[in-house]
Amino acid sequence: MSTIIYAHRGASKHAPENTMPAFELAYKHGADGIETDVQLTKDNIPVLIHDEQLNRTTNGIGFVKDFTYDELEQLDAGSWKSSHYKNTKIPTLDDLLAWNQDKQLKLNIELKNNIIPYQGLEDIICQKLVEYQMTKQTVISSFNHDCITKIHDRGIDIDYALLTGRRNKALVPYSKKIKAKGIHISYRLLSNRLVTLANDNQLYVAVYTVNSSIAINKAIRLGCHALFTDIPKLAIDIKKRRLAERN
């Protein structure tokens, strides 16, 4: 199995997280996956953003919640990052699908709706990923496990994922109680003896966020199925320095 590279919020060590040029810039290094966020703006369109305020990543004060799809388009979503991606905008999760819809990258969505409980929030991603015929390449995960088991209810053949930082000794049982397909893990809770005992179990398990050369590695030479990096090009190099090796 080759461990699949997911660029986390696009290749955000180098353009700004979560934004059309992060993930063209991915796209570009050879990244296997798109990792995002999704929240809901007042009028229910999901747009691609990590926090639930606007402060860090765009020049407007306030929650995302509170503003239309209109008001935040005019926001500037890449000054933070550097004056070469001045008036970059939000993405909505329309604009990701539509521009997937020839590159076909495997997705992962986050739904971020485990501080704001986002009404629909499940409904509306999963239709949108059944308009654009994006379901089979497409994950879902959330700290919101609740969410998971709401799309798990709906019957939609999309395969979902238990995410969580903390320590859990019966993590393996709640996922499969849960009915996740997979486990997405910090790092730091990455172990040999929790990767074999999740695909005992017909788990799998993807980690976050591993940027350093000695993460990545870890990740790969313990079988992970996945994972997240900010540093898309560094992760492909090594898999394929690593899989020259075996050969």
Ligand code: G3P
The other form holds:
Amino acid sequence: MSTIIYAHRGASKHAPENTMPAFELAYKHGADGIETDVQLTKDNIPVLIHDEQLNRTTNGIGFVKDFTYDELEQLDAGSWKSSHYKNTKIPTLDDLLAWNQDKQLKLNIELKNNIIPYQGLEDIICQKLVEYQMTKQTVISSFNHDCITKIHDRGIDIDYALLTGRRNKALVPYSKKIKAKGIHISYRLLSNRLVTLANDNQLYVAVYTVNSSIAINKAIRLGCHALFTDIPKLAIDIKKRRLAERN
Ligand code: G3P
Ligand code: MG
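Switch from the form predicted alone to the form predicted in complex with the ligand and print that structure.
Below, the chain from earlier opens the complete complex, with every other chain and molecule after it.
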């Protein structure tokens, strides 16, 4: 099994996170997939932005949920990173799915409904993925574990994983109970024991956010199903080198 390399918020070390230039760069650098975060606008448009508030990554102020998409479209989500990216827009989920149509990268859509419980977010996202025929290459994840059970109960044929950064001795039985397909864990929770126990229980393990060679090598060596990195080029190069050494 070869570890899937997801570009975390796109190639976010070198381009503004969760923007089309960051996704383009990830594609250019050979990432297997894109991880992105989704929030809902006032008019229920899924947009790709990590924080509930606009302040850190745009020139706007306030909560995403309090603006319509037409209003958010006016904002600059690139200049905070570098003037080279001036006037880069906050993308919608549609922008990403349309862009991915000729690339067919794997996608990890992280629902950011653990702080603001956006009503109907699960349905909106699933409907989009069905519309763009991208359910097969997508995994939905969330720190809000109720929404994972909710997706499962709808009977939608899509993979979903729980996200956690908390140490929990019962993580594997808990993940089975809430019917997750995989566990997306913070790197500090990664151990051989956990990967083995999860795999023995038909659960995969993916790890975030690994940006050093040591961490990337460890995730691959322990047989993680996937890893999330801000520097996909580094991870892809390591993966290729390891494969070449094996042959
Ligand atoms: O999905 C993995 C990772 O993105 C979770 O944390 O805060 O970077 O969205 P965060
Ligand atoms: Mg995320």
